[in-house]
Every structure is written in C-alpha cells, then in structure tokens.
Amino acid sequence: MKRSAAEILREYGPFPGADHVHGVTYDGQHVWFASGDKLNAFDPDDGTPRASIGVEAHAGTAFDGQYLFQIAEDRIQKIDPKTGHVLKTIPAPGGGGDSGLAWAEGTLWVGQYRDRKIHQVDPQTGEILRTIDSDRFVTGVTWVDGELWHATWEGDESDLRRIDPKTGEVLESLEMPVGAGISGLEADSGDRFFCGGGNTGKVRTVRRPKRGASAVEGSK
C-alpha cells in the first residue's frame, strides 16, 4: 500500500448559517454540502454561495447527474435540485448509523460509520446488493475514474483511502494533517477531492493522485 501526505489545495467557509458539514457532492458546477437542516451549494471557483434547499440533511450527499440524494437519519431522500422537492425515500442500510453517500454504476454506495462498512444499495428499493468491510470508521465515499475511495476519521486521525472494490484491500492512503478530519467526500473529474470538515464548517479540496500513478502503484 502506498502512503503519502494529503495535499490540501484550498479551504472554503465556514458559510453563514452552516456551522457543520456532513455530506458533500459535486454536480459539475457547484459543490453541495449538508449542514443538518439544509443543503447548500457554492461555486468552487470562488467559494460564493449559490443556492440552498431546506431539507433534512444529516449525513452523506450524492448526485446522479440529475437528482440529489441525501441521508436524513434512517432514510435516503431523492431530491430535485431545481424545485427542492423530495421525490422519493428509501431506507438507509445502517438504520441511522450511515455516513457517506456516492452514486456510481447506477447504484448508491453508502458508508456505515461505526460499523466500518460500505454498502452498494439499489436506489429504487434500498436493498443491499453487497458489502465491503473497512478497518476504520467510514466517513465518506466516492467513485472517480473507476476507483473507489473512502474517508476515515477516528480521534484526530483521518485519511483518504483507495480500496479494491471487490475485497476492500487498501491500495493507497492520503493522510490528512492532525485535526483535519473528513466528514464527507466527493471528487470532480479533475484532480480534486472535496472533503467536509465536520464541525469546522469548512470544505477542503485535496489533490487527487494522477490516475496513472495510482493504477501503477495499485498493481504492485
């Protein structure tokens, strides 16, 4: 496994009225983050707030290209970002102990925080399709360029991990500075991870390793 220090590129926030960041996602233009009683969008180019939706938002957030998905306690809500309406809800696999959320391969990927698991879930029914075990608390999940990454946060230690989606083996770890925990995770199509900063109210960007470099290292 390759270990290296995470390179923080930028910090956003804290934002007015949002003193805690839970889930984080990116719709191609705006970064959305959950702050308990609403979803907030800002422009990652300049950090300017762009929109907010009043909806329960206690953990992970995801975007499927058209709709937002948001964990609220023991359920996952499907939300139209244009109207703010909740269109559908399905049960969350952790029954309220869920953390990160991501969309990939037509399914949802849900982190189960203290149980240290990542579930692949049917977005229509909430059925668990498969489960990957981790050895640390799971606080964020994202897929990018065919790679499954998740965030961990225990005590003052936090890292970003690229894992084998079949076995859960950790292939690469980017270690965050002490005290810079990750409470939600998303990636863009470039070289950025967007990381929720928990009760700091901040969102940080961390440089994502070049895909070729990761692929070579992961093949060792």
Second form
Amino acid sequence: MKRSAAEILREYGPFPGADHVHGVTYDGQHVWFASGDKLNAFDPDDGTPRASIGVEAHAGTAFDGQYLFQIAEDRIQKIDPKTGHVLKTIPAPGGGGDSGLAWAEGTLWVGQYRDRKIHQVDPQTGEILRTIDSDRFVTGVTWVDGELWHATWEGDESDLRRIDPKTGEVLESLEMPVGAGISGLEADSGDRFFCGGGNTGKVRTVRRPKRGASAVEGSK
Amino acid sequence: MDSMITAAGRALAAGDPIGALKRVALRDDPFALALRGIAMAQLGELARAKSLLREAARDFGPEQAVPRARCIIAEAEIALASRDLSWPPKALLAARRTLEAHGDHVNVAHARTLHSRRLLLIGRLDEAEQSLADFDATPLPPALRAAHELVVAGIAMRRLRTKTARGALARAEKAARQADITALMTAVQRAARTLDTPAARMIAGGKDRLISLAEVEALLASEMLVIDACRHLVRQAGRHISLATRPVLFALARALGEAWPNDVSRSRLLALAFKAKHTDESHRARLRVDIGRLRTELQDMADVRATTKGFALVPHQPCEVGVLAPPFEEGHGSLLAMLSDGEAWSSSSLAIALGTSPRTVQRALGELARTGRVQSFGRGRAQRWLTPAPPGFPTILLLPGPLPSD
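For comparison with the form predicted alone, would you give the structure of this protein in the form predicted in complex with its partner chain?
Zooming out: every chain and molecule, the one shown earlier first.
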C-alpha cells in the first residue's frame, strides 16, 4: 500500500444554519452536503451558497446524474434536486448503521460505519448485491475513474483510501492531518476530492493523486 | 458516524429524549450507549444514566479518547446532580486534560464549572474561588455561561457578597434566556429568590426578627459586636474570634449577647451552658472558670463583667451588640442546611460534605426523621435523604454530547 499525507487545497464554510456535515456529493456544478435537516448546495468555484432542500439528511449523500440520494435514519431517499420532492424510499442496508453513500455503474454503494463494510445495493429495491470488508470504520464512499475510494474516521485518525473493489485490499492511503476527520466523500472529474468535515461544518477539498502512466494502464 | 446515531443525537439536542431512544434503544455500541445514557438522564433516570455512560466510556476505550472523556464528564455531572459526592474528582480532572489536549474548549469549560460546583457544594469556598480565577466565560455557549455565573453567584452568596451575587445572577439570567432552556431559567430564578428570602435571625435589644442576606452583609460590615450563632464566631468590623470548638464558651457568649445591655443571672447561665437544673457550689466554680476563659478569648473586643446577679457583656468601644442566628433553630442545623438544597443525599455524601463520620450523620438523620424534618427513600447503600419541602439549590444537567460530530 502507498501512504502519503493528504494535500488540502481549500476549505469552504462553515455555512450559516448548517454546522455539521454528514454527507457530500457533487452534481457537476454544485457541491451538495447533508446537515441533518437539509441538503445544501454551494458553488465550489467561489464558495457561495446556492439552493437548499428541507429533507432529513443524517449521513451519506450521492448523485446519479439526475437525482440525489440521501440517507436518513434507516432508509435511503431518492430526491429530485429541481423540486426537492422525495420520489422514492428504499431500506438502507445497515438498518441505520449506514454512513457513506456513492452512486456508480447503476448501483448504490453504502458505507457501514461500525461494521467496517461497504455494501453494493440495488437502487430500485435496496437489495444487497455484494459486500466488501474494510479494517477501518467507513465514513464516505465514492467512485471516480473506475477507482473505489472511501474515507475512514476512528478516534483522531482519518484517511482517504483507494481499495480494490473485488478484494477490498487497500491500494493507497492519503492521511488527513489531526483534527480534519472526513464525514463524507465525493470526487469531481478533475483532481479534487470533496470531504465533509463533520462537526467543523466545513467542506475541504483534497488533491486526488494523478495515476502514473503504468498505473493508468494497469487499472483501465 | 452513522445515520441513526446522527438522527438520535439530533433528537436529543432538540429536547426529545424519547425520539432518541426510539432510534438507538436496541443498539449497544458505545455511541448508542452514550446517547441512551444522556436520554435517561434527561428523563430523570439518573442511576440508569450513570451505568449506561460508564459502559459507553469503557467500550470507547483509549483509542476513542474524546467521546470517552465526554462520557466521563457527563457521568460526573449526573453524580453531582444526584449529590453523589463519592464520585472521584480525579476522573473528572483526567477527562478534562484529555479534552484540553484535543482542543475541545467548550467541554473543558464545562468540566471546570462542574469542578467548581462540587467544591461549592462541599463548602470548600477558597478552592472554588481559585478554580474560577482566570476563567473567561465570554466565548462559551450561553447555557454554559449561565451555569458558570450560577457558581459565581453561589460563592458570592456564601461569602455574603450580595452585590457580586446579584451581578452574576443578572448575567446568568440573560445567558439562560439566550440558551432558551426552561430548566436553566427556573434554576436562575430560584437562586435569585434565595437572595431575598430570610437568611438569618437577628436577636438584639429584646427583639427577634428575620433578615435577608444583604442585611447580614451590612450588619457584619458595621461596628456592631455580633455573636454569630451560624458559624459560632464573635465578630466585629471584619475581625472575628472563633468559638467553633468551644461550645460551652459560645453558649455563654450567646446568652450574654441576647441579654445585652442587661446582665444574665448565674442560674440562667448554668442552665444554658451546662444544662444544670439544680445548681451547687461545684457548678458555680465551673462557671467562674469558664467565664474567665471567655474573658480571655474576647479580650480584644469586649469584657465580661460580674454584676450582683450574674454577668454582663461590655464592649470596649461604644457599639450595639446582637446575636445572629440561623433562620430556623433546632438540632442538627448544619445537616438541615445541606439538605435544604432540596436534593436527595446519601448519608455518606452528607458526611463528606460536613466533615463528620457517617455514623454521626446517620444518627442525626434518624432523629430528624422521627420528628418529620427529613424523609428518606431506598434501602441500604441506595438510601437517600431529603427535606419534605425543599427551597432549592440549582440542579441542572447540561450534558456534553458524546458524539465526535457534536
């Protein structure tokens, strides 16, 4: 496994009326984050707050290209970002022990905090298709360029990990500085990770390492 | 942090312990245990709350230092609210150090306030004052600011500094309003009321009347020679002579003070000081010795002069003389004063607070219970004592959140 220190590029927030960040996603234009009783959008270029949707938002957040997915208690809500309506609800695989949420390849990926697991879930039914084990408490989950990344946060230690989605083996780890725990994770198509900062109410961007030529060939 | 823990934590913060329990009642990971403990505390189930928080702290272990320390602080606060003074103050200090190291300033301040409240409750005023020195409450959330000001007011009231107490209570009230916590506002109002209720009795010139704390303060600052039956002192203009360990001498001084400017007959002094019904020559000899002793003790302030009938107190300077007594007088005044905070005490906690043996306290409680002055519930180690109509000393729970996301 390759270890390095995470490079924090920028910090956003805390935003007024949203002092916690439980989940983060990116719709290509705005960053959305869950703050307990609402989803909040802001523009990552200038950091200005945009829309907000009043919906229960206790853990991970994801975006499938059209709709937002948001964990609340023991269920996953599918939300239309244009109207703010909850279109559908499916059971969350951890029964309330769920933390991170990502959308990739037509399925949902759900981090289960204390059980140190990541489940692949059918977004129509909530059925668990597959489970990957981790050795750490899983917070955020994201897929980017065919790579599965997840965040961990245990005590004072927090890192970003790239894992082999088949075996769960940790391939790379970016260690966050003390006091900068990650409570939610998303990536853009460039070189940025968006990381929820839990009780700080901040969203931090961390540089995503570029793959070396051989690594790109190897993974694609 | 997972979804259900977040949801339960939010329910607790919104004052909905039932909603929180609904979400985590069947879970026993440490975060759930901590939330269940705090919900139980909010519902008044303090014993269950303590054991849940203790379990949570144990399960967090040393790796999860911050939530573990917060559980310990919450447990300390519950112990204090339920007047369990046997709870180890060292554990609170250790938890505070941990949070200091992790930069959790709000809960560090909370732990400091709890430490001061404990010292105030057991009457260690100097240490309580020291613990508040260089404490800046300004950056704290309003609820913790109010709790801090209540301690400041409590110390000032015990120190008979009513102006300081009123100032602190005014700040506490403002902060409690900002915090918008009803229990806290009630606690402040109750503390403010005790400032205006009678704090003592003044017996002087044949009159016996109830006086407020402010009047006590004014009295002790005046030139009056005060025989203080609350603390067994003889005081004048900031100076005092302690007769706390000389009960016979104090009884004589008090009798002379109550009669001033008149004298007190020998037979009355004998009856008061030695409980002697019939007096003989040996009693008279003993009285002469003790009057001599009292004369020596009081020589800086007053003389004890023989009269034809008995003895009279004569201050060196021309001034009034009076006796300051507790508002209600009967046996075991200090015990009743502790219980008058309206909380349920264990006899061992009362013994720690009063600095006497548990056996002495148990005996006294037994006597008071027979006359209906105190009540008890529970059995054995769980037995607790309280007064039937408690006037009240503030008891508030401002438990720290156990979650790292708090």
